[in-house]
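We begin with a single chain expressed as structure tokens, specifically the form predicted on its own.
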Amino acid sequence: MAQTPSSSSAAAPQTPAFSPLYQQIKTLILQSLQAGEWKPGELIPSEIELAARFRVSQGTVRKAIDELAAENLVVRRQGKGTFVATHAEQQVQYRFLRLVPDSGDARAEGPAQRRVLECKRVRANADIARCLALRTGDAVLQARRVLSLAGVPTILEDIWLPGQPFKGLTAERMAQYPGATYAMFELEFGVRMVRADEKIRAVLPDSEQATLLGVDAHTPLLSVERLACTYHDTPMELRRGLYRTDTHHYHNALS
């Protein structure tokens, strides 16, 4: 785990130990992000300031920041500087939600309406513990919710979170938060999801799942299992969702 820089070490220039140099600068900036030196939404030092701090060229710093921006960890704003990315920003609130209406106009149907069915503290079984890099029996929070799009129940999600970082999370708190769930994790619990891996397959629902989504048991659904990580690929959320695709489709732009 990266150490939190002290006031003395933060002030002293740090020189990477080996090549490639820009990757080492990227690692040092990433350590500062993880340690909370710059909070989500805050302006980070300029390229000139970072170059002086790390005793490298401005071009080396620029290349490091280019990679961080490509990974959505920082956001460049013309004429304003570079800011720590945040899920609270409108343009990235639903970066991990890939279900879009067949009409193509997601703005017309508005944000998803959430109905939180439960949020309880349980002991992780072997499967959940393995996914979240915990020990079997460790405390986790387990939540279930239904997301409706344009008033139609469309997504059923089961979510597991490590117990300690999300201590105090309740069903009421999840339901009442006005913004994206990842923004709540970031702003209220200090956990920023920076990357997610997904597994997708077609399945049939069981009777309870079919009832919650308002479909019959023979309706094919899209099963999406997502493991979301914070800095340094530390897993912080396992999410298993069932998606209706009668009026929506899963969209992913590849490059």
Given for the second form:
2 protein chains.
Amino acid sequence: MAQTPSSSSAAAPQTPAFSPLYQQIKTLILQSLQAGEWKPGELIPSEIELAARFRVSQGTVRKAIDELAAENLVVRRQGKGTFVATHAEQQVQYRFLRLVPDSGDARAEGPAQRRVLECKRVRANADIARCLALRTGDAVLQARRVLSLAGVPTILEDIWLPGQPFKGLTAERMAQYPGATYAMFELEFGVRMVRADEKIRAVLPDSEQATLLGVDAHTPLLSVERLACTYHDTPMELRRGLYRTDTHHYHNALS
Amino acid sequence: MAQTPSSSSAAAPQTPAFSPLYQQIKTLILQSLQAGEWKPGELIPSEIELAARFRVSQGTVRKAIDELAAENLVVRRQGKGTFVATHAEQQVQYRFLRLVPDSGDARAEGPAQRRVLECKRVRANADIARCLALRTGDAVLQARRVLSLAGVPTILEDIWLPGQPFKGLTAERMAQYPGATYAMFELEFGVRMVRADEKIRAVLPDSEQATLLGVDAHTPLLSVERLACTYHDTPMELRRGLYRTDTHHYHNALS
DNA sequence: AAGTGGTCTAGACCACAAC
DNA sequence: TTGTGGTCTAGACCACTTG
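Same protein, different form: I have the form predicted on its own, so give me the form predicted in complex with the DNA.
Below, the chain from earlier opens the complete complex, with every other chain and molecule after it.
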């Protein structure tokens, strides 16, 4: 596995190959992450160990890990090692939530309060099934909840999850969990959300939605449809959120 | 400049220092970019030349350029060289515009049509001045325009620019330019927008806004307030946009 | 003191583009 | 053929963390 990128030594069994060595290494590490060889929050082997395992130089492993770190799949800590990224950390809670108070100080308003309205097992309609790469009629979990920020109901979310990986999820489970929902998905179901796509629109609520958020039916709201994926871009959650934007706004940094 | 990161050799005069060598090199290259030593679209010196100029190894220059490329400040092209990033390219037009048709195929609807409604010189109020890091009463340019996508008026934008760097900008100038506005800012005023922040809300239009967009006053719209910055995070443009989201949506990728 | 990631170097070779 | 960026290696040393 030293010189030719297209070689397939014992260390790189079924890599289709014709990519740089460090890309192959990256793929191998990714497979170990996906297979759960190292769990979220855990320490992965040192660069030197991985270099020995894959029969490449430390620099090549480094470049592979650099890319994984850039994609937020692992976190490097000098002097300690490299850790599998996790949602279950105090610092980076709500990593995917871009709604921030207009004051800018998200910490001042304290943690969000969650109220789970329902969590039931249903059959996917064509729309939901297509988004989650399932077949129409497959079992999915459907949940609805309200998040209150600074005591004010601000976010109404409908969530759909594939039934298979999330078997056994109940409203109690969702409600009682202290931290972010994605942390629970990791700890309870071994599903780590890696990236997500959001489609944002301005809409008016129906009467039920308006009631739940404590606004009237003429209040414009942000509609945020999020498709969250685990490793290899496998869709694992569809979420349709309605955000009040009278005291908060959706923040996005472009570069 | 070889071993000690805090050294200040002739090649690195006023770097405050105590950062890795490659960071110092990055800062030096950044200064040359800002000073206009190499203009947008131009070829910068090769890694070997820069390594010689700064008295460091090619690998160190490479790492500096890697970061600049990751921030979209330069573009690498294998076999050709490294170029200063520019908005004036066919491929990456509207790099900051995240509104895409629901069909997903942005190319199908063709280029946006622009109608410039006004472009006048005014005095900044406290709000505008604060955003642009000016003083209240300073001269600013204020423009308003409508963008039509697939023939339908979809975006209404109010734009504020600091008067000094954009002296001489007229409505004709804005209207006649073939490509994106940021390309014109580069070519005509030497101002390159490097990054931007957006605050997004759902709002209802006032009657004038509704008329310009061809909707009624009860149609919820996306309010997108963008602050665009040039090098070193210097704010250079405030833009308040209203987006129709009946056939388009704002797309955002989270990772 | 030992182990980790972080930086820096020097040299080899590969892949791509232009002449 | 030449020059560019891209990959890979090997070894040195630095900075941080832990025992």
